Each structure stands twice: as structure tokens, then as C-alpha cells.
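Have a look below at one chain only, the form predicted alone, in C-alpha cells format.
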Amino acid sequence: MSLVYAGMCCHAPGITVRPEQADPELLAGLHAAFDQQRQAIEDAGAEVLVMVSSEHFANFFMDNMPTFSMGIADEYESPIENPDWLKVPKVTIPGSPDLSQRIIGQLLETVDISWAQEWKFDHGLAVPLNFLTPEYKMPIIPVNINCQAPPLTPLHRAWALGKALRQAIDAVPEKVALISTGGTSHWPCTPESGKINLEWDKVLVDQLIHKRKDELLDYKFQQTFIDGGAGAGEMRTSICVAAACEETVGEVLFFEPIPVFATTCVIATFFQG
């Protein structure tokens, strides 16, 4: 089985830009759930890392906005933010184009993806990258699911993307390790940004832990927006992911409403091959 550890962490940038006015206690907690997951990376002996992201107009914008894209660059620059700013590290991240270009060869079978030989990582790869593979010596395979520009995709699409990435990432000989970013909610770049609907979060994260296929294809566009908030769209991610490993039940490593991250943030394995 070439999948060998699947979870979903979360991106805010304020976690590397303003840890300090966190909680202290709350940021050791997520630190050591990072530290946790990272190593659970490692053990598992994943050769090759899949992340699964929302692209914050960074790369993908009104003029070319794809649903679905996996990058398939030689190397990666990181952060695309001013580094100062994002206090994560200027560097250049490798990638494996021979092995994108052949998990896009089985997703083709059954799902549509487009791809791209440049892409800077912006702070949805960057801030979790800076945790996980802080040594940034494991090659990274960027995906991008379109959560931001509506028309956004339908759920259940995300959820055949993710069934589609479990088929081609088990074809190959390679151990992949499979994470999704961002998703519980917030309220980005508005007056309300800061709030956080921690009951939401709650249901939300309990359906991807155990799998809740029903459930979780079930949001509507418009009362995800007026109860996750703009953010919230970012939930395609993790559906993605939590689809790639349907038949296990996870484990949260942490969960706590964080405001002055914007966000509740979440650390959670989905499956441990």
C-alpha cells in the first residue's frame, strides 16, 4: 500500500506571524501537535509528501482559475509572502515532477486536473511546511482545490477527487504521505475576521474524523458562508483527504478555538498505514 499516513492540519498565518499573543499553553499544545504529526510522517516513511491547499489568489487568479491542480515543478519557491512578514524562511523547496506527472496520468482516468511547472507556495503550504518538514528535504506535491472563487466546486466532486488520489497514490511504489490545510472557520480580510463558531467546527471536524460521507457532502454553499464564514469553503480540502482514507476512523491531536489565529485550529490524522 503506497499511502501511508493521511491528516489535515491547519495554515493561519497569524500561527508564524503573532505567536506570541497566543495563549502560551494553547501554543505548546499545537506546536507539540505538529511536532507529533511530523513525526508520525516520518515513521510511517513517507517518501513523498501530497498537500492539499487552497490557493490564495496568489498563483490562480480571475483570469485562469482552476478547480482542480497539482504541480508538477522540479522545485517550489516559498513563502510567495514577504518572509519578514510571514517569519517563515526564504527557500527552495523540492519537488517530483516524474511522479506528479504520474499520479496526473490516473487521476486523468477518472477526474478532470490541471497542472502547473511554476507555482509559489503562499502560507496554506508554507506555515504547515515550516512545522512538518522543517529540514524542507521531502519532496512536496502541491494540489490546489479552488475555495475561494465561486463557482466553487460541489462537494461531492472534491470527494471524487480525493477517492480518485487514493487510487493513483496506491499505484504507484512510492510511500506517500497525504495532507489537506485550512477548512474550519473564519472570516477572512473582514470586520468580522477574528470570529470563530466553534460548535460548527465541532461537527465539522468529528464528520471528516469518522468519515461522514452523507454528511459532510450535505453543506450548502450558502449556509456554509453565513455559518463557517468566506474561509470555510476551504472545507473541500479536508473532504478531499478524508475521502482518500474513507474506510479508517481518525484521531484529532488537537483542537482549540485560537482568535487572535483567526481560527480554530486543528491538528488530525485521518489514517496511520
The other form holds:
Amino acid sequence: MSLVYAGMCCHAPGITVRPEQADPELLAGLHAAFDQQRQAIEDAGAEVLVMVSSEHFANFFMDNMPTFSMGIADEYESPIENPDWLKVPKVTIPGSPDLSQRIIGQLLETVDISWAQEWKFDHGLAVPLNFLTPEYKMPIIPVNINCQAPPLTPLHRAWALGKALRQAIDAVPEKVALISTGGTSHWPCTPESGKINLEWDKVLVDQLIHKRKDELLDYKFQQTFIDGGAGAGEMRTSICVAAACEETVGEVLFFEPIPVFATTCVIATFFQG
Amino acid sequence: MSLVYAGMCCHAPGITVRPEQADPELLAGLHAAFDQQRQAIEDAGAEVLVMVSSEHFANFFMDNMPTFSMGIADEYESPIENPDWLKVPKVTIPGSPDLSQRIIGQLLETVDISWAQEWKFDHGLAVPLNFLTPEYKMPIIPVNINCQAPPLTPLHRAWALGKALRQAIDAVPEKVALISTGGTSHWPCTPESGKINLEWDKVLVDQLIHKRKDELLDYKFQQTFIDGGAGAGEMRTSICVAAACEETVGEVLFFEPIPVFATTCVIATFFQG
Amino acid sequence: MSVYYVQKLMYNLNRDPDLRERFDKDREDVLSLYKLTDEELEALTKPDIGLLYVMGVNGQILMHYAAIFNMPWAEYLRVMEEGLEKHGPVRSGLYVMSESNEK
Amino acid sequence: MSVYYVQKLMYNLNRDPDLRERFDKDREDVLSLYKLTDEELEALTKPDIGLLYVMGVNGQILMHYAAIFNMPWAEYLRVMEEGLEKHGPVRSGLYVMSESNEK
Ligand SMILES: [Fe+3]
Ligand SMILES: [Fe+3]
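Please could you give me the other form, the form predicted in complex with a further copy of the same chain, since above is the form predicted alone?
Below: every chain and molecule of the assembly, starting with the one above.
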């Protein structure tokens, strides 16, 4: 079995852009939880980190919008945003092209994933990696799910991708960690920006931790948008990773609304090998 | 039932680039068969033509390579090649964005198709459309299957797309025709260019006409490449359309190797509503 | 499709440093490369971020365009509200579903 | 990945009339925009179509590059054969599987 760790984490740009504006205690807790996740990934002996994210029109646009995509590059530039604004370093992050190819070969049996030889990481990857792989030496394989441009990826297909990822990862000799980013309620870049639906977030994270498939796949597009904002579409990433380890009950490492980051910040373990 | 016609046709650029070099009798036969297919589409009352093609790095590249893609644009430019070379007119072809959206919404339930708001038709579409819709007034919805850049779309997923297309098309009120282009043996743009494997082509077209699913899905990547050349990968388009009308036996309208076009030229009906 | 090329321009500006430089030097020159309606062209030239929001531009893309003009975050949020008041509810895209759009 | 940016250049030249014009005026300027090895750069500059084929460029892309230099079809086929003789079998991509590659 070569999946050695799976979990979810948050990726709000505020986490690195304006940490000084957050409650210091909450910030310390968030940092500690990120560090705990980093340690768990390292302790599990992970050689590669597969990051399931929802990018924000940095690489993919409506001229060729993938429902799913996986990177196959030797290396990736990060971040695409101005590093002085995002306050994360401009780095070149190693990929794992050979492993990407082997995983994609397997995935294509059941999911019709696009693949990409170029990929500039946006804050959806750059913010969590700043905490999870602070030396930027761990090879990363980025995966994207269309959570932004309707028609969004159906939830049951995000689940199917998770199942396919698990099967593909378990078939390779490498030790692989799998992390999703994003998906709690938020209303990014709109007049409602800053709104948080804490009760909705609690229910979602509980369903994810307990891998309640039927409940997770029952969210409706319009109601989710109303309850959780446009940002809630990113739940697809965590539904995917939850599917990859449906058999285990996870554990919440951190769950706190941080208003200046405009979302509930969550770090959770879904699977520990 | 709103699928009203399905079939396959050839798309070799030679057909329009150097018709005068072909045997005049064969050329006349090919033109007559194209015209027969055009007439069948019109007689069926088709309001939209869904063209399943394998484009040749005109729109899609390894920076974001879709396994499947469908156009959602209002209109499409054609051809991307120099029209003086390809000898087809430079035209703007109407799309059917609303119908594209409805079909994609349905397809996404089972296949993870990318979608594209821009698409420049290459000879894979421009050559057959020159004969099938010579006035360029029929709205076209382009569909692409990755037949060019390995890892190619698995054959059973091309079949799955065909099944999903049929279901989606039958759920809309519009009368829709479905045409695949390409897939007989050819060795395009290589030192072996011009080679034709007529026996292999005969077997393939017979399997397609009779929708012999097991045989069609049993082709192996490397052996197909050796027997049919790099161009044979395009069989995915016809396997897809055959799947969309598995229940009917088709009819070959034209089947002749035309050496100066570097392939066996085929026009066939798969389904007549 | 509505505001497609408006968003394409913003997407390209965000990815292509050469285009961005050209845009900073001669905005009209770059805008002339895209198929835009008169209203879109005017909103982009001004720029009228509120109107662009009302037209249906996705915030994840619009934010980057506002940043090109060094618009502070608070100002960005304010002009969207102003846009809704002045030009009416969001006309296309995701935000036609949002609550603030129904006020 | 091998010859990725070689093919990207050819793909872009085929789609972007502005880049094509710039390429016609100043080939080196355009080539400098892409991450290329010395061998790739030399093969593109000459151009050595046979070597590009041996390197693994897909014929569907290479053909368009040859067309930029008004290379006749027969010549295009001939220089690929020459490339195989001079530089040995195809090194990457689809054509490593082809029969002519095993001669
Ligand atoms: Fe996000
Ligand atoms: Fe072809």
C-alpha cells in the first residue's frame, strides 16, 4: 500500500498576505496545525505529494477548461501571483514526471483527465506548500478539479477521481501523500467577501472526516452557492481526497473561522498509513 | 429520438489539396459518396452536426491536453491552415452554444469532457465540412478525442463517450447528426507517409459497420501503431460514433485506397434515423 | 459568450508579462486585440470595475485587473457595491445566483 | 520533457500570426523566448528538419515548421530519411515504435 498520508488544508491568500491582522492565538494554532500536518507527511515517509486543488484561472481558462487535470512537468513555477503581495518566495518546485505518467496511465482507465506539461502554481497550492514543504524539495504533482467555471465537475465524478487516484497510487512503489486544499464557505472577490457560514462548514468537515459519501454527493449546485458562496465549489477537492480513503475516519487538527482570512481555516487528517 | 443520422468519413488534406493527382474515377466516386452523405444528413432533417474529430495540434497541446473536448462557441474559424494551400474557403462557421451546454451538462455525468469557447477547425474538420456542409450554414459542434499525444484516450473510454453522446443527444429536442472523421491506416508526415494497409482497413471498417464492440476495443496501442501508423490512432473517433448507434448495422458508401491521398478513403453510414 | 473576451484579456494579462508591459504602455493597443463590445471596451478602459462585475466577470479574474490599477482591496469591494446600485443586478455568470444580487 | 519547447514553439507559430511575423523578421529573437538545449536551438535555426524528426518532434507539428521555410513535400520526406541515416533512430516520442526506425 503506497498511499501513506491523506488530508485537507486551507489555502486562503490572507494566511500569508496579512497574518499580522489575525488573532495571534488563532494564527499560532493554524501554524501549529500546518506544522503537525507537515510532520505527519514527513513521518509517513512520503516521497511525493499529490496536491488536489482548485486553481483560480491561473492556468486554465474557458478556452480549454479541463474537468480534471494533472501536471506532468519536471518542475513548476510558484507563485503566479506577485510574490511580494502573496508573501511567499518565488521558487521552482520539483515535479515527478515519470510518476505522473504512470498515475495518469492508470487514471485514464476510469476518468478522462487532461494532463499538462506546464503549470504555474497559484495561491491554492503556493500558500499550503509554504507550510507543508517549506524547503520546496518534496516533488509535487498538481491535480486540478474544475470548481470555478460552470458547468463545474459533478460531485460524484470528483469522488470517482479520488477512487481512481487511490487505486493508481497504491499500484506504484513510491510512498505518496495526498492533500486537498479549499472548500469551506467563502465569497471570494465579491461584495459578500468576508462572510463565513460556520454551521455549514462544521457539517461539511464532519461529513468529510467521516467520509459520508451519500451526504457529500447530495450537495446541490445552487444551494451550495447560496449557503457557502462561490468558494464552496472547492469542496470538490476534499470530496475527492475523502473518496481516496473512504475506509478510515479522519481527524480535525484545526477548525476556526478567521474573519480576516475570509473563511474558516481547516487542517484535517483523512488517512494515516 | 433526436439522433437522426450517424456516420464516418475521411479527412485527408490531399482530398482538397491535390484532387487532380488522384485517379479521376476514384475521385468522382469519393465526391459522390460525400454528396450522398450530405444528402442523407439533410434528408434526415438534421439541425446541428456534431463532428467527432482528432485535431492535429491546432488547438490542443501538451500544455493542457484534453482526453475529450467539446466546443461551446457561438462560431468557429476555419481552416487554421493556409486556405490557399488547403484549397477550402476561409469561413466563419456557426456553432450552437446553447445546445453544446445542454449536451455537456449531460455528458459530465459519465465522462469528464473538457470544453472550449474557442476552436479553430483544422483539416480534420475543414476537409469533410467542405463536402458535407458546402454552404457552411449548418451549425457545427466540434468534439475532440486525443488520438495524437500519448497517453491517447483509451478505446473503451472513446466508446463510453459515444454512449454518453447518444444519451445526451436523444434528450434534446433538436435533430442532430453525428459524424466521425479519420481512423484508417496512415503514416502522416513521416518517412513512411503514403503507406496504406488495405487489409487492416477492411477489417476495421467491417468491425465499425457491424459495431463489433469486443473486437473494436481489443486493438492494442503499439500493434495498432505498427499495423496502421500513427494516423490509425484516429480510429477512436469512429469507435465513439459506432458506440452511439451500436444497435444498428451500418453501410459502406465508399471504400477505396487513394495513394495520392495517402490513405484509404472511407464514407459510411452508421445509423439512419 | 458574454464577457468571454473581457475575461480572456484579464487572464492573459495575469499570465503574460510581455502583454502586461505592453498594456501598461498602451492600453488601447492591447484592448484592440480582443473582440469587445463598446460597453466592454469602455468599462475596461476607464476602468469601471463595478460595471465589469455587473456584466458578469468572475471575481477571481476581476480582482487581478483591479490590482493592475493598484486599487486597494476596500475600494475594490466598494466599487462592486456601487456597480450594483448604478447598473443593476449582475447580468451573467455565477453571481446572478448570489444573495447580494437580489437586493 | 524532451523536445517539449521545440514543439511548443512550432505550435505557437502555427496559431499566432503576430509571433509568426516576428519569427520571419528575427528568428533568433523568437527562439530566445523558449527553453531550448543547444542542439535544439541549432536544429531549429538551420533548420535541420531531419534532426528535429530524430529528436522526436511529432510530424503533424514538424510539417508546419518545414512549411514556414517553403520546403516542398518531397524534400520534407527526404530530409527525414537523411536525418535517420545521419543521426540514428528516433530518440523519443511516438516514432520510436515505427518500423523505419528499426532499419
Ligand atoms: Fe480558492
Ligand atoms: Fe488526421
